[in-house]
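Only one chain is shown below, in structure tokens, and it's the form predicted on its own.
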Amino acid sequence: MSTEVLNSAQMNRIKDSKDSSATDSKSMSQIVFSQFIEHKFALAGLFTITVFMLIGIFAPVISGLTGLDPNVQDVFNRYKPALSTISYSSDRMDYEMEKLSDQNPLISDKIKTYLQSAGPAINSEVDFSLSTDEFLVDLNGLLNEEPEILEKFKTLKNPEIQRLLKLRESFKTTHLLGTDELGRDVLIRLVYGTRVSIGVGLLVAFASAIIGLFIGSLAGYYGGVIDTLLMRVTDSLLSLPLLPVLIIFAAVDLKKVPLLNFFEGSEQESVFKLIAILCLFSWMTVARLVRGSILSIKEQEFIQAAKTLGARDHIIIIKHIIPNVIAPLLVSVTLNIGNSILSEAALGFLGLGIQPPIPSWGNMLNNAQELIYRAPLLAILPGFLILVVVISFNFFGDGLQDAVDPKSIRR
């Protein structure tokens, strides 16, 4: 009996030692990954962020596949409800006919020659005196105005005419989410707004992380006068009310600012100005976080050993200190992305952010604020997307924080 108990105890110890060795053999990245995937909301946030980023990256592809342009206006089809199918305006039809004539210079002559031989029953209303560029435009207008002639054209077997009729059938668009106050498709503007809003958030977050990492490293490692000077500047900027300061700086005229006036007048001026403003006032929290981490790290034995061995300050900072503050820095970056998106939306809502015709969720909210009762979807949709994306980044940041926190790692 004692032998059986002994064997059972030995087997349990062997099993525990195997489990321990299997756990100890995991790398740090594997441990962090296993911790992260246990956070279900963080996984959902990462999935949502990935979907939105893919939508933003492939926005031109989506535009090409759907045939929708975020800047094409049709004031005769404003505030159309969801799932509306709208025919092209006469101006856009004329443009498409001119494009067809430019791409296929011979098609007008072939149609003209065929119709001249078709007899008066078909060509009685056709003006053959027009130039090649004007002929297709005039013929399209005739088919729009005379349904009887259109029916006769459908019976013709000429390949160029059938191609023309097939092109005319494509002169309509389906708007899944309807149209806005200028007749633009809401869905494609939300798609391009995803690219702009998330792109601005990412750029601002990473730029502020670099600035904050540089300033926090200098202040935390050297201390003394450098620390006092840099932290007082940081505290001064933190004490400012953020939104009023952003509003004031957003109203700055770039042509009066040296070295920045070359952006003045360009379509990207408002984008550059917004990114510059948000970067200027987003690095302070990161700097204080990095400084606090470095104050505790620089007193540890491996830093003292590096100093004893004669390592220079920049080598110690780059190779020994910064890698140890990357984890909390990444968490701060993910949380800062959500804050940047909210700041962009707030300035856009006030009309001081990214300016039309570039679509962003913020300026879409600004355009819809007076139409909340007439077309509530114009305000609900961009607001809902801002909510979803910001919450997703916050969940992702929380999950990342739990995964890289040494106290929560189970080895």
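In this text, the rigid core denotes the largest set of C-alpha atoms whose superposition between the two forms falls within 1.5 Å. Just so it is clear, the structure is predicted and the values come from calculations on it, not from any experiment. Numbering follows the first chain given and starts at 1. Compared with the form predicted together with its partner chain:
In a rigid-core overlay of the protein, Ile161 has its C-alpha displaced by at least 2 Å between these two forms. A movement of the C-alpha atom of Arg195 falling short of 2 angstroms is seen between these two forms when the two forms are aligned on their rigid core.
Here Ala209 does not count as shifted, since its C-alpha moves by less than 2 Å between these two forms after the core is aligned.
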Contents of the next structure:
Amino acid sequence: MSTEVLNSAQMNRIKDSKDSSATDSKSMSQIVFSQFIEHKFALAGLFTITVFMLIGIFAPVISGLTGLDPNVQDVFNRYKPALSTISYSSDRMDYEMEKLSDQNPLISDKIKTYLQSAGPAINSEVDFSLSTDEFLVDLNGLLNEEPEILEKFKTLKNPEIQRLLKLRESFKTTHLLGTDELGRDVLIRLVYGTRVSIGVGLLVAFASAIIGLFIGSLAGYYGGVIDTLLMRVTDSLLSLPLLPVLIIFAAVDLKKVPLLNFFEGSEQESVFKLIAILCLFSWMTVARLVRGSILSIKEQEFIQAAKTLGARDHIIIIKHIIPNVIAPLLVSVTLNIGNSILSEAALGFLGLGIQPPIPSWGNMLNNAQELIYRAPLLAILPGFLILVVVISFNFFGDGLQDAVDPKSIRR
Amino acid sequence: MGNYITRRLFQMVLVLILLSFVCYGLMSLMPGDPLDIMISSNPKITSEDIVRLKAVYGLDQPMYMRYWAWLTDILSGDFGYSRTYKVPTTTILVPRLFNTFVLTMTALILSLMISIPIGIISALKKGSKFDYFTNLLAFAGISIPSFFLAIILIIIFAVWLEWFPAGGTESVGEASLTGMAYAKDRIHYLVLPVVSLMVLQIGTFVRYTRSAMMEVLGQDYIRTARAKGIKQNKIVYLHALKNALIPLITVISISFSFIFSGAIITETIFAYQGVGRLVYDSIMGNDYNVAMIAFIISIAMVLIMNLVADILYAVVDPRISYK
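The structure above corresponds to the form predicted on its own; please give the structure of the form predicted together with its partner chain next.
What follows is the whole complex; the chain from before opens it.
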């Protein structure tokens, strides 16, 4: 067994030395790239992340194309199974028709005049005695009952009639993944949830990277009392169990906080609150990482040289030290995105995260447990998406770590 | 060493006091107020009554004064009453702490028993199919949201197969159960929560065991042992494993806080009467006394476990000395 391992390792080394003799002058980024694409899972992760990011970015386009809105409720059509088609109730159709004639008083009259001149094949069943307000409602009812007349109407070239038919088409919606407890389309909510959940993950990871970078550089570069103080705080925060602390912070009512109450009442209040809370408790790993790197880097000759040349502290930190910690930092940020998505989901599940109507994968699971018998898909789908995206970020981070780790780089 | 422990204990107390202050402050910022329910359930109450009630309960004082009063009460052994359950806080807390201890420790020990062998095998068979699948499953275990896993477990084992109850701590209404029958009943209710907590830990433990084992196997003294003709099994289990397990202690010490976080979700979903669920319920139900004590005690437990693991670390590895 052990000899086999040795043999394959030797083979690799021979293969590598051949490779490197052919392409001797690889730059650092090329080495990292070629190492990264060897990691199959990391590549798959990157692909999945890209797909979900595109879905998130183009959520409004998807909404426009399918004609579905994440916030439109329909209490008569709750818990519809996947692939079901729903048409509006007759009351709702009447309401929509009345709305149309209210908004465009002319359209009803125009259609009336057009139909009167259209000939008996089409207008034999139309009741022209009705008033402008009721005419469209009645016409719609007729079209619902008589599919033959509807077919004939479709051949008519009149723009007003075409407009009417187009509105009628929107009365029927197809729900690929069914509807939720308020009759909202699950698919489009998942699409918008992608936007919110991944967006929160990215924002938290980047913001906490900046906080961590700042605190880590301060502690590592200056050392002494500042270092001791900052690292005690970091260690204490790291040792706390995350979730109970997050719950306590998330349960705070912003109305009662003097400085933050300007957020209160805005629709995104809960999003801002969640991002702020998650940032507060996710910068510690980055800070420790940066501090460790700086401690070893600051003793090196090039920093001494920069100091001798009279460079100021912030120049040394920003220009000379940070570029050297950027690689491990990237890895940590990637892994942090996955963790932030998980934390958001956990708080959302407990009902303390992002508040409806804004959809997020976490809050879509909020009452999933009670619905487990009635609509198991509602519980499974968002959870499954969280799993897929978080595992992708973790694989991506793992691949990145292998690729940028100088110990594993083969030249 | 003694000096180190004293310093760590002192630091721990400081963290707890600071944290309890922050927590106390945050509780006063939560929606609702101790008087709200009294006021809303009594239409005849006047604004003078409210002012008088506030003065009676000390709610007109600034936050730090109220905190000081709370802290002196706690230190003199008065833990207060639960608003929801109408009993002293300690009466609820003690059994809950025991339940959580049983849940988390079972999950921890079982997941170590499973993940250490798997980690060793996949380190020995690096690059094999077994290693490949272990890696995949370990990542899945790390990435799966705990509540999602719990829901899936409930759907499969409680709804479809009906092997285990979907939630609860023990059978209700069968108080006569004693001895083995009682233990069996408890275990029956423990299975699903323990499994869902375990899966979260196994991934991390497997990955750490594997990398620690691989690092140790590459060391010179292992090569020396091989050169001397010692059998593979003896090398792995006698020489390598001992040293590979040392870094695992750190991982276990870190995992206490993860396990406790996981326990909140798991206990909430499985309606398991543990302290994690108590923290969540009491915060949501404005049960301030219980929320504060449950929160502080559970964090203190995590911190003490961390300290114990750090001390164990020095005991196991003589190269480490704390100053």
